[in-house]
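Only one chain comes next, encoded as C-alpha cells, the form predicted alone.
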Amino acid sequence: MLDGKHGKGVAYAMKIQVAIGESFDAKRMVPITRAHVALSNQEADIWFAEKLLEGGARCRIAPTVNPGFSLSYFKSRGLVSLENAAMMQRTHDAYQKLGAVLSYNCTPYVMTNVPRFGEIVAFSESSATPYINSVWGARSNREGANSALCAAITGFVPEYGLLLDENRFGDILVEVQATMDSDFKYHLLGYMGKKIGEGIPVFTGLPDHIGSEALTNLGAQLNTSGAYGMYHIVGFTPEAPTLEAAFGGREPARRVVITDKDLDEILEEISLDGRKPVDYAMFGCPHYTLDQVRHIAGRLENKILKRPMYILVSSHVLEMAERMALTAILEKAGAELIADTCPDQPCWEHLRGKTGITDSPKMAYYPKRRGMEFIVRDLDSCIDAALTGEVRQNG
C-alpha cells in the first residue's frame, strides 16, 4: 500500500498512517474490523476526502459517519444557504463514493456499529471512543476523523496506545459520593475532566445498573472537559471486575472525591443564568434513543409548548418513532425531531443570538461560536421550560 501497488489514494492513506505509528513509536501495523470517521462538513474535511478519492481510494472496511445536517429538513424550510447546503452535498457524496456507511450518527456505538469485547477498530467521535473502550472492551485510540478514514481505507491501524494491554489500566480512582439517580448527573460527572485529570479514571460509588444514555452521556462530558479514551467503572465494565484488576496491580496515581456539591457548582459554572428568557429547547448531542424520544412524548401528549423544540436523533430512532406515532404526538405539542443532524452545524444561523435549554453540557458548548447559548438543566426541566416558557428556579 505504501509503494502505491493499490493506487495514489491508497498510499497517502498509508503514508498517514505511518507516520502517526512512528511518532508514537508503534512496531507494528494492525488490522481493524470496524470504524467511524466523525465527519465535520467543512472544507478541510470535504477536501481531504475528495483528494482520497481522486487518488482511486474506496474504504475497505465501511465506516459509519457522524452527521452534519440533513439537507431535505433544512432545505425544504429555507433554514440553510445555498452555499452551506453545497457543503453538505458535497460530503454527501464524496464519503458515498468512497463506499462509507451514511449513517450520519454520532451514537453509533448503541445500535449499528457495535463491536464486541477485544475487536480492534478505529473509532472516531468524542462520545465514541470512551464507550467502545469501556464498556465494550473493544479497542481504539482516539482517532481523529482524517485518521480513521485512512484505517477505513487501508483496513489497518499502527498500534499503539490503548491497542496494548499494558495502557489499559487505570491511572487515577474517582471517588463517587454524589447521588447518581438519574442520566443528566453522568453528564456532569463527565464534565469533571478538569479535577479528574490526564489518565484513565477508574470510578467507584457508582450504582450496581447504569443505562447506555448514562454512559454515552459521561463518556461525551469526558471529551468536552477534558480527552478520555478510556475508563473503567469497579464492578461494570468489563475490564474491571475488581478494583485491582482496574489498575493491573497498581496503586492509583491520586484520588479525587466527587461529590453533590461538586456537580452543583460545575452545573452553575457551564450554564447560563436560569432567569433568562428562553427561546427554544434542543437535546440530542449525542443523539437521542428512542427511549429518550419515548419519554418525551409521554411528557407532550395532549399538551402544547410555548417555545419551539428540536430533538436530533438518528435516521433509525426517527422511523421507529413514526412507527409507533411517537412523532405524531410530538409535532401535535409543536416539537421537530429530526436526523442527520448536529447541533454544530450552520443550518443552525436562524438561532444565532437565541437562548436555549437543553441537557447537555457538550452541546451547550461547541454551537457557542455559532452564537448560540444554553441553560443547562435536567430533562424534565427543560421540557417544563418549553412547555411554560419559563426555567423552574429550583430546576
Given for the second form:
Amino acid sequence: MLDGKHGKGVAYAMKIQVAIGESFDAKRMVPITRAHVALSNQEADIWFAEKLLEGGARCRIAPTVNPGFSLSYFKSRGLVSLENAAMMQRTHDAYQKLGAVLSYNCTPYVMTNVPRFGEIVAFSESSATPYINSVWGARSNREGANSALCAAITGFVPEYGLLLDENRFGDILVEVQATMDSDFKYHLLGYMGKKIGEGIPVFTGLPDHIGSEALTNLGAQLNTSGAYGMYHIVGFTPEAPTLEAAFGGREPARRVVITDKDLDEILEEISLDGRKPVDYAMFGCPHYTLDQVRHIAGRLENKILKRPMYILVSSHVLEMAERMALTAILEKAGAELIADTCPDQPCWEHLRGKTGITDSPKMAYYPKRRGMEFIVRDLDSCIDAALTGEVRQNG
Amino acid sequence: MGKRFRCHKISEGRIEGEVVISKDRVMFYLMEPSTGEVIEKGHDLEGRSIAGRILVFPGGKGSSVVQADGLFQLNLKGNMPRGMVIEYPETVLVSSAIIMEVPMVDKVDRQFYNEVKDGDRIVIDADGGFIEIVD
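Complement to the form predicted alone: the form predicted together with its partner chain:
Following is the full complex, with the preceding chain placed first.
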C-alpha cells in the first residue's frame, strides 16, 4: 500500500499510520473489521477527507460517522447561512464518495456498529472509544478522527496501546461512595477526570445494574474532563470479573474516593447559576436513545412547553419515534426531535447568547465558543424548567 | 557545535527555532489563528504566541477532532509551531502533527529538560534522533 500500488490516497493514509505506529514502537500492522470516524464538518475535516478522495482513496472498511447537522431540518427553517449549508454539503459529498456509512450518529456502539469481544477496530469519538473497549471488550486505541479515517481506508491499524493485553489493566482504583441513582450521576462521575488522574480507572461501589445510557454518559464525560480510552467496573465489565483481574494482579498505582460532595461540587463548577431564567432546553450529547425519548414523551403528554426543547437523536431513533407516535406527542408539546445533528455546529447561531439547560456537561463544554451557555441539571429538572421557564431551586 | 541530546522521532523533519516551554498540556483549538496566541484561560502560556516557535510541552488534551482543526487553522495563517518536543504521546496529537507535517520528537534525555530555557535556539533533527541547543 505504501508504494502507491493502490493509489496515492491509500499510500498517504498508510504513510500516516506507519508514522503513528513507529512513534509508539508498534511492531506490525493488524487488520480491523470495524471503524467509526468522528466526522466534524470543520475545515480540517473537509480538507483531509477531500485530500484522500483526490488521491483516489475509498474505504475498505465502511466506517459509521459522527453527526454534523441535518441539512434538511435547518435549511427548511431558514436557520443556517448559505455558506454553512454549502460546507455541510461538501462534507456529506466527500464522505459519501469515500464510501462511509452516513449514519451521522455519535452513539453507534449501542445500535448500528457494535463490535464483539476481542474484535480489533478503530473508533474515534470520545464517548465511543471507552464504550467499545470497556463495555464490549473490543480493542481500539483512542483514535483521532483523522487516524480512524486512515484506518477505514487501509483496513489496518498499527498494533500498540490498548490493542495489547498488557496495556489493558487498571491503574487507578476509584471507590465510588456517591449515590449513583440516576443516569445523570454518571455524567458527573465521568467529569471527575481531574481527581481520577491519568491511567485506566477501575470503579468499585457502583450498582449491580447499569444501563447503556449511564455507561454512555460515563465515557463521554471522562473524555471531556480528561483522556481515557478505557475503564473497568468490577463485577460488571467483561475484563474485570474481579478486582485482581482488573488490575492484572498488580497493586493499584493510586486510590481515589468519590463522594456525593464531589459530585455536588463538580456540578456547581460546570453549571451556570441555576437562578437564571431558562431560554431553551437541549438534550442528546451524546445522542439520546429511544428510551430517553420515550421518557420525555411520557412527561410531556397533554402538556405545553413554555420554552423550546431540542432533542438530538440518530435517524433510527427518529424513525422509531415517528412510528410509535412519540414525535406527535413531542411536537404537540412544542419539543423538536432532530436527527443527524451535533450541538457543536454552526446551525445553532440563533441560540447565541441565550441560556440553555441540559443534562450533559459535554454539551455545556464544547459549544461555549459558539456563545451557547448552559445550566446543567438532571433530565427531569430540565424538563420541568422547559415547562415553567425556570429552574426549581434545591431540586 | 552546541550540546546534543538523544530523542525519538514521532513526525519527520529537521528544523531550527526558538523555544517556548509550556508546563501545561496543550489544546491547539484554544489558540488565536491570526496571532498564534494561547487564549485558554489559566493556561501556562496564556497570552503568549507559539507562532513559528518550537514548543516544548507535556502533550495534548481534548476531543478526537479539535486538535487537528486547531493546527489547521493556525497553518492557514502561517502561525503553526515550527516543531514540537513532547513527553506523553497520544494518538490524537501524534496523528495531527504527522498530517500537518510538523516535526515532533519525544523520549528526550532528561538532561535536556534541566538545561533548556525559554528563548533558547535549538535544532530538532527528528530523522537523526537528536536535539541540539545552539550556542
